Amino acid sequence: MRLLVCIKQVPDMESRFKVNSSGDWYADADLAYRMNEYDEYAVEQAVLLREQLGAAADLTVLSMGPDRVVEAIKKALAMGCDRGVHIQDPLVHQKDPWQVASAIASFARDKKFDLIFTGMQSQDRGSAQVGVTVAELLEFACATTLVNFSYADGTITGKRELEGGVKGVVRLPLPALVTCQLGLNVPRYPTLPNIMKAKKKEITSLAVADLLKEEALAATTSFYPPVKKGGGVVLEGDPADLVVKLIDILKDKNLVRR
Amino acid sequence: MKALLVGEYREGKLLDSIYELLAFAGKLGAEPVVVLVGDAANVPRCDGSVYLADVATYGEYNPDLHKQLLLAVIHKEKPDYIVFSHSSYGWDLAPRVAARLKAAQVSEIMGLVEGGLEVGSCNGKMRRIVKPVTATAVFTIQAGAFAAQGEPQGSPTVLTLEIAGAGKVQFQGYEPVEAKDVDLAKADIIVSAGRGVGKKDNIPIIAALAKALGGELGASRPVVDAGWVNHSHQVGTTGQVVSPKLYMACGISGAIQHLAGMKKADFIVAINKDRDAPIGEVADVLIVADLLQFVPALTAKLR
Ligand SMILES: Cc1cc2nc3c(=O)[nH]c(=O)nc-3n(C[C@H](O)[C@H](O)[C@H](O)COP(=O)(O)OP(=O)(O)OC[C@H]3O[C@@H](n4cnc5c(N)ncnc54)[C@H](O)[C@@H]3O)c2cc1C
């Protein structure tokens, strides 16, 4: 069985974000970079059905981006993935969801994958399109938001989540796509053994201009902090005396006794 | 203009967001057309025409299938827009339509701005202008976004949407939520623990300043799903929707999802050691602090 888990590196979210020379996105100096955190669980599923199936699969991971993403595909290498695929693209976050699917589904397209996993959405974009968009590409079934993945005899059951916890259970044939929500597993930690290995593990570098013929459907033509609504009190300093400050409000609004 | 907008049904009930789906197409200045999947004993109150097509042959959830049905609609009604909730169900079907189309999409819009379309972006740090590019432009709206204005009315023409084929993805039905061992709607005050605490064995830090304040434990999503707490705990669209008089939020960055489930709380507190965090955009009082010294220091205080 031949899988594929699709992954994006993004800046870790405490971040403090400036925006960029042509206003359209992060400036990528001083951020501090990871694995999306949808994929961390889109990956370890992959593994996981990997070690389930044994020899029988081979499990590529791909991601699409400047060099540094290149540590994002050792991670899960080192998590377990047999081969990484870098489609190098330096502009990557000019390239709007449909792009970017098209794409991986350009690379995907000969290579009769059976099963591909994503993650449901990235945390700095959050479009949600990329894992589905690429399946509507491959014509492949798909089912998005899963909290629960099992497979037996080439069908896929899966729980998706829904508003307020209620799960909808759903089966796929193959060859199939889904996209992975958080706490579908629990993600593992590359111990340095497998550290050490994965670096004999081969990584595939692509140029995007030979997989990708699509122009953008959107552009983004500005990005910017939200202006603050105010009306909140932003409280700084020693904490004992935020502690005194912070009573004397509760106190005010009668929230605490005394 | 026209507007095409997706209406949702789940178990058994057509959800109200399709109010907030008219009133974006309102803002938008764009004539709706309804299109749902669903029973005509739940159709909604507006004017012009609503497709339907019976649940009973389509289902709840049957994304392939769905799709045909609403790109049979667009075939005939040639809308500028298709208009979806960004819900499991919007999110999941929006793209299917937006690439057979090959029409540009724009998620989770939060707000009509001049030259395009605002977009949250970094859990909630940054916002984007995205535009579309394409004639036809596919949307999820944020839920809550664009709140119905006044009591919905009008009795739509129903048309009868039909068509033939199969899904791939079978649906084989709902699981509810487990049994609840706390309430967190009837609570008054409510402390809640967020990845920020850094580890279950500081949960207890949190749980005391929620017994010294007479309050319950909640929790955002990361730490239920680390299983330092469980799910009953958990504040947010997955979890529960609270409006306590108090709501503390320890270590919580203050995701959309999250916010949906605390933002109508009448006083909110947030311990954040980022001033930048987002739930400074919702808190009456910020506390730029490390939870891990000043939770202590504010429960020995209480007590
Ligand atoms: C479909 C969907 C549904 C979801 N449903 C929910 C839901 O119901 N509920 C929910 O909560 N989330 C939900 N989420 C997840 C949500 O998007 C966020 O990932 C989540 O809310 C983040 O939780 P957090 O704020 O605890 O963690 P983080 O975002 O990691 O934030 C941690 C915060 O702690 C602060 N911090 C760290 N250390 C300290 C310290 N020592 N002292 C003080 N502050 C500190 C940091 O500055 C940061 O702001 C959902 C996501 C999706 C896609």
The other form holds:
Amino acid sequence: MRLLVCIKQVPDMESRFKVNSSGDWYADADLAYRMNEYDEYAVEQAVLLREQLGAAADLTVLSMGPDRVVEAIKKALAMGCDRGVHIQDPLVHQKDPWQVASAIASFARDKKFDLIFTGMQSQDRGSAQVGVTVAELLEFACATTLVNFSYADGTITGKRELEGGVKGVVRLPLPALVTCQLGLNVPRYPTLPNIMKAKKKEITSLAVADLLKEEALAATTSFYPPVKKGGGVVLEGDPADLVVKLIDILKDKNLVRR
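Swap state to the form predicted on its own from the form predicted together with the partner chain:
Next comes a single chain, given without company.
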């Protein structure tokens, strides 16, 4: 069985973000990067299936972006993927979900993948469109937001997370694509021996221009942080005095009756 897992490298969400000079994305200076959280669940599930199938499976990890995304690919290799593919694109932030999906589908179309894993969405753009669009372009069966996964006899059985805590069970024939949600599994930490083994695994680099022929269907026109609101007031001193001060402040703001 030929397996593909698609990952994205995103800024650590604890980073301090600033808008870039062109106003269409964040400035990447001084940011720390990591594998997208939802993609970690996708990698873990792909590796679990790879382990279940043994020699009958082959697992490729793919990422699109600038040179730094190779670090995310190496982590996936250390987690258990067999080989990596890097679609080189230093301007990936300017590509809309349609273009990203088109590039991935262009790579995958003649590779005869049986099953593709992606994260539910990326933590930076959050469109949740890439995975399902890849499935549509490849004419694969598709199930989203999986929180449980099993495979047997050519059929995937998955549990999907729906609104209000409701779960839905789906069955899909191969070829298929699934998107992975929080709760599906617990991603493993790469061990030192596996990190060393990953250094010997193949990473193929491809130019995005060789795969992407589609124009954008949507463009980001502006990118800005939320408007700052007034700061809070810190009261210090004896608790009895603070009660009086607090009541006076609330009265001044017409939040309590005088």
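Superpose the two forms; the largest set of C-alphas matching within 1.5 Å is the rigid core. Numbering follows the first chain given and starts at 1. Quick caveat: nothing in here was measured; it's all calculated off a predicted structure.
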Core-aligned C-alpha movement of K18 between the two forms reaching 2 Å: no
